[in-house]
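Okay, so here's just one chain, in structure tokens, the form predicted alone.
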Amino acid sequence: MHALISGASVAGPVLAYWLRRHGWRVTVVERAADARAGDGGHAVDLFGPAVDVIERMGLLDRVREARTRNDTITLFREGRAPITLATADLATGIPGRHIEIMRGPLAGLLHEVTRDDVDYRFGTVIERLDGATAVLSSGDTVDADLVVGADGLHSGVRALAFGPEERYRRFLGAYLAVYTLPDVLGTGPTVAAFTAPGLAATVYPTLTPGLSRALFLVRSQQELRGDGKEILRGLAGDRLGPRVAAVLEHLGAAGDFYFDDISQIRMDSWSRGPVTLVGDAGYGPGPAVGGGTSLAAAAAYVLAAELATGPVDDALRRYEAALAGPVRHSRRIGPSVLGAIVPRNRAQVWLTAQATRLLPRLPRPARRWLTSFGGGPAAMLDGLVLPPAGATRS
């Protein structure tokens, strides 16, 4: 059996690893020129079952070693004293195991553990699909038994197999921007946070001394088109004060700038014939709002386990049934988390500051309730039971 997977970030390599364990041949195509395994990307969370998947892959110790070490967060307010608290206080509402790691190091570890027996083709996309026969941008044709789109929100596989993105995308009214810059704030290992109506920014350390990464979440009632850097400048303006103005001064020189809308893909079914989707390509809470990476990793494991136990069409039906609950939950997370971390008005900015200041002093049950986002990203996977790793397919 042969699987062709599009996407080499997280879900693709996880799926490739387990399919190889079950005796499949696996080809992974990726638009990027390499595995993007450096110190890049923004921080992502691994919750509960996703941590279990990483452990079953033998990577738990290495992932823990590569985790972010942001032990404190400081909320800066113009004209007022900053508020500092331990990030552990913000994680009180997260049940079970949790690891925060930069996307780049995670992708690097997943690529490393699969590269020797998976056919990776970087700088390559699927241009045409006829069932499970794919014509690649390299000119090669791959005859597979299964094609998997693990290629994100703007999935090329989804467009080829299911039609235009506009049919399925729901814009959540916000944009995400991420880029690397020198540690101009001098905050070192502390996460610096800033809020204004419709706007939230954090600047946090990378694994490279002297470098920081800025992440902006910006509300917009309308979908915007054009240069992402100019859109960010226009939406952010000078509303976050001189510290963030210094951060924005490095926007023009940022070579790793990433900008995208925060949207969800909503589909009644994410499988059609021998083609299926994993993660943001077919479902998920949306970029940067928490839990999408965990859902994708756990879903990839479930899909591989189902494919090990029977015909492809039956396996895809079981895969969708197993993910139905978490996917329904994921659709509530984006709006809920955005509502909590990107204030809509000055009153919410003030309430956010007060909650931050009071959080360490509250009883643990109150802290757990305030930091759970109403049963958000961590709870999304509570009902998902991972099947056994299974026997290797002969």
Ligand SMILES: Cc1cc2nc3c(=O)[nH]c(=O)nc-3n(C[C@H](O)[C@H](O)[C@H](O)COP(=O)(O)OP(=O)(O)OC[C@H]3O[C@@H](n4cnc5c(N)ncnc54)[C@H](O)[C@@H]3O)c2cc1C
Second form
Amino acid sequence: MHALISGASVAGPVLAYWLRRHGWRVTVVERAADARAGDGGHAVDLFGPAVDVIERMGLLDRVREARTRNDTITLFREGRAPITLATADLATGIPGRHIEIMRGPLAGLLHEVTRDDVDYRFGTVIERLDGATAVLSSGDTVDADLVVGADGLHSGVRALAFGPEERYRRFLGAYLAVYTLPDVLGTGPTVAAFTAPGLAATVYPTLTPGLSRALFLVRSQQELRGDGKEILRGLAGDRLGPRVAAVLEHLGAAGDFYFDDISQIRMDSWSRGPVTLVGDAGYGPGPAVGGGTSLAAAAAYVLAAELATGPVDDALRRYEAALAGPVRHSRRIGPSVLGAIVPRNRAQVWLTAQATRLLPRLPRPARRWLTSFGGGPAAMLDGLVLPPAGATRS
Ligand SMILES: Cc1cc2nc3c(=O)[nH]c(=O)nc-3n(C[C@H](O)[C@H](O)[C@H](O)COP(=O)(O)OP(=O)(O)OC[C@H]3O[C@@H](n4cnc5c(N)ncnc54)[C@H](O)[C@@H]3O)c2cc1C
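Which structure goes with the form predicted together with the named molecule, now that we have seen the form predicted alone?
Shown next: the complete complex, the earlier chain at its head.
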């Protein structure tokens, strides 16, 4: 059996690894020119079952070794003393194992353990799809038994097989901007955090000494169109104080600026014939607020396990059934996390500061409750039972 997977970030390589273990032939096309390594992209979270999947792939030690090392977070407030908190306190509400890692190194490790026996084609996309026959941008035609879109929120496979993104996109009322800049704040390994009504920003070190990355979350009820840098400048202005104004000065020069709306992908079913979706492509819970990485890794493993045990159409039905609960749960997370980390008004800005100050002094159960984000990203996978690792490589 031959699978053609689009996307080589998280879901794609995890699926490729397990399909190879189950004896499939695997081709992966990826739009980017090479495997992501560099200095990281953004931080992502692996919770519970996703950590189990990484462990079963023999990668646990290397992923742990590559984890982020931002052990403290400092909330800066205009005219007031900053408040510093151990990130471990913020993680009290996370049950089970949790690893934070930059997406680049994670994707790099996943590529490394699959590259020897998976046919990776970088700088390539699927241009046409007829059942499981795909015409690639390279001009090649691939005649597969299964085509999988693991190509993220703006999935090309979804557009080809299920229609335009607008049909499935649910805007959560906020935008996200990320870019790299010199370490102008000089805050070292701590995550610097800032809030104002409708706005939250964090600035944290990258893996490259002397560089940091800024991440902005901005509420907006209207959908905004136009140049992301201009939109961010307009919305943030100087409302987060002089430190963030200094960060915004580097916006113009940022070559890796990323700006997107925070939206979920909501589909009733993410399989059609021999085509299916995995990870953000089929049920993205919202970038930066939804725990999509864990869902992507665990779901890819489940999909491979189902494909190992029967015909493709039955396997896809069982895959959807297994994921239905976690996917439904994941849709509640983004709005709840946004509510907790981007204050709506001055009162909430004040409350956030008080909660941050008090958190380390609270008894553990209260800390757990305050940091669980209403059952949050970690809990969404609670109901998911990972099938045994199954067949070995043929
Ligand atoms: C700024 C930001 C911050 C985030 N923070 C967190 C966080 O703190 N915690 C967390 O868990 N998650 C976070 N996420 C979400 C997380 O990155 C995703 O949920 C996760 O990466 C999903 O993995 P995936 O493999 O499904 O898709 P993606 O990681 O999106 O990968 C899709 C891959 O497909 C490729 N691709 C796209 N289109 C095509 C095409 N047409 N053809 C071929 N290839 C294509 C892309 O280049 C990419 O390599 C964040 C996302 C962003 C943008």
